[in-house]
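Presented below, as structure tokens, is a lone chain in the form predicted in complex with its partner chain.
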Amino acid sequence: MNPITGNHIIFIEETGSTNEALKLEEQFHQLPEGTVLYTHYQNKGKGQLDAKWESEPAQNLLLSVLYAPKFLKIEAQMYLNLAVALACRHFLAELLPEQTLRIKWPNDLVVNGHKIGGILIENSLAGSQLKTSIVGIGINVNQLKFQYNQAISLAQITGKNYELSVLRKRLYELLDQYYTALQLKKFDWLKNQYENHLLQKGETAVFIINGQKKKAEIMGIGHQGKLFLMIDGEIFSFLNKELVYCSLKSGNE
């Protein structure tokens, strides 16, 4: 596949959220697949619907990419999530060779008990046809202070200062690589890779399910993206709204 990610780039100094800004651009302009919109400062960064993404100006990677994975059936769309999470994990693992980079289900990037990045994907569907996907990525790079003490940046770990434009370029290459795997429908490979890097896979973790604290073993993910947990010898599957995942740290780390 020819590279597509970052062939067309839009820069906005400051925006509410890069996903929203890219959606708006897409309404008024014909944008090629792979268009990237990035910003220096996101004043209403979107976490999961209402959670906020905390970011200081021009310190971090804050971008959204437009994809049109029309080849992907709706029931297979979770593989887009896996591909993006794996690309971001790969990107961070290259920069942090001495650390273990994990994906916390469903798609947070964690290192040593701290969150270093997050992903938020918004698709538009007509009936059962996927039209466009807006892939929002936030990665903490040079920021040295966070109010939220579970957050961490590359600079905090390595003591280095990073050139954001160089990092962006590499991230685009990796997104292309994993997007190609998606186009080639290497679903089992993506799922295996994802589970290999899944935080606390095979370990017992603490969750809040229906308001109750429960210990459960993380078994893996299903084809619909649900998390499989073993609770008292029985396997259950959960959507991410159906549980609260308490821990950020693996028992072995």
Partner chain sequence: MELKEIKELIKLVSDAGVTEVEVERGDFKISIKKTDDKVTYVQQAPMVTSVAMTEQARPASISAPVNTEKLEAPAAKTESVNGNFITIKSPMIGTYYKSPSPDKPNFVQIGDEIKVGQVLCIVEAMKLFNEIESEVSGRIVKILVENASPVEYDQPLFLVEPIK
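Numbering follows the first chain given and starts at 1. For the two forms, the rigid core is made up of the largest set of C-alpha atoms that agree within 1.5 Å on superposition. Owing to the predicted nature of the structure, the values given are computational and were not obtained by experimental measurement. First, how it differs from the form predicted alone.
- V166: CA moves less than 2 Å between these two forms after rigid-core fitting.
- Annotation: Cα of G127 displaced by at least 2 Å between these two forms, core superposition.
Can you return the structure of this protein in the form predicted alone rather than the form predicted in complex with its partner chain?
If you are looking for partners or other molecules, they are not here, because only the chain is given.
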């Protein structure tokens, strides 16, 4: 399948968030699938559940990609999340071959307990199918100081300074690779790969559920993206908005 990610690129020096900026561009222009909008600075960057994303100007990867996964039914939309998360983890693994890289459910990228990146996907629907998806990606690259000590960057780990344009190009290639797996509907493979890299799978973590802190063993994920937890010997499933993951806290959450 032909590469699409980055076949059309929009650069904005500063924006509120790349997801919002790309949504606006999509409203007024006929954009091809794979369009990338990137920026040097987000002054209102956000993560999951409207959390803020901390990033210094021109130091990190801050971008959004427009996809049109019309081949996916609504109940299968979580596989786009898996594909993007795996592509970003693969990208980081190439740069940090000696580090332990995990995906914190649903879409955070973690190195040895420190958050190095995050993903925010916003879908629009047409009937029972996905119409378009805006995939926002933030990865800490050259920034050396963070307000929250749980965040970390590539430069902090390796002591190197990276050329962002080179990194973006490689990230586009990997996004294409995993998006192709999605188009081929390799759902079981994507789910297995995701669970292989799921943070604390098979371990006990702490969550806030219905306002109460609870210890639970992370069992895996379901085919609708729910997290399966064992609590007091029983297995329950949760959507992202139904609990708060307390075992890893970061400003970029």
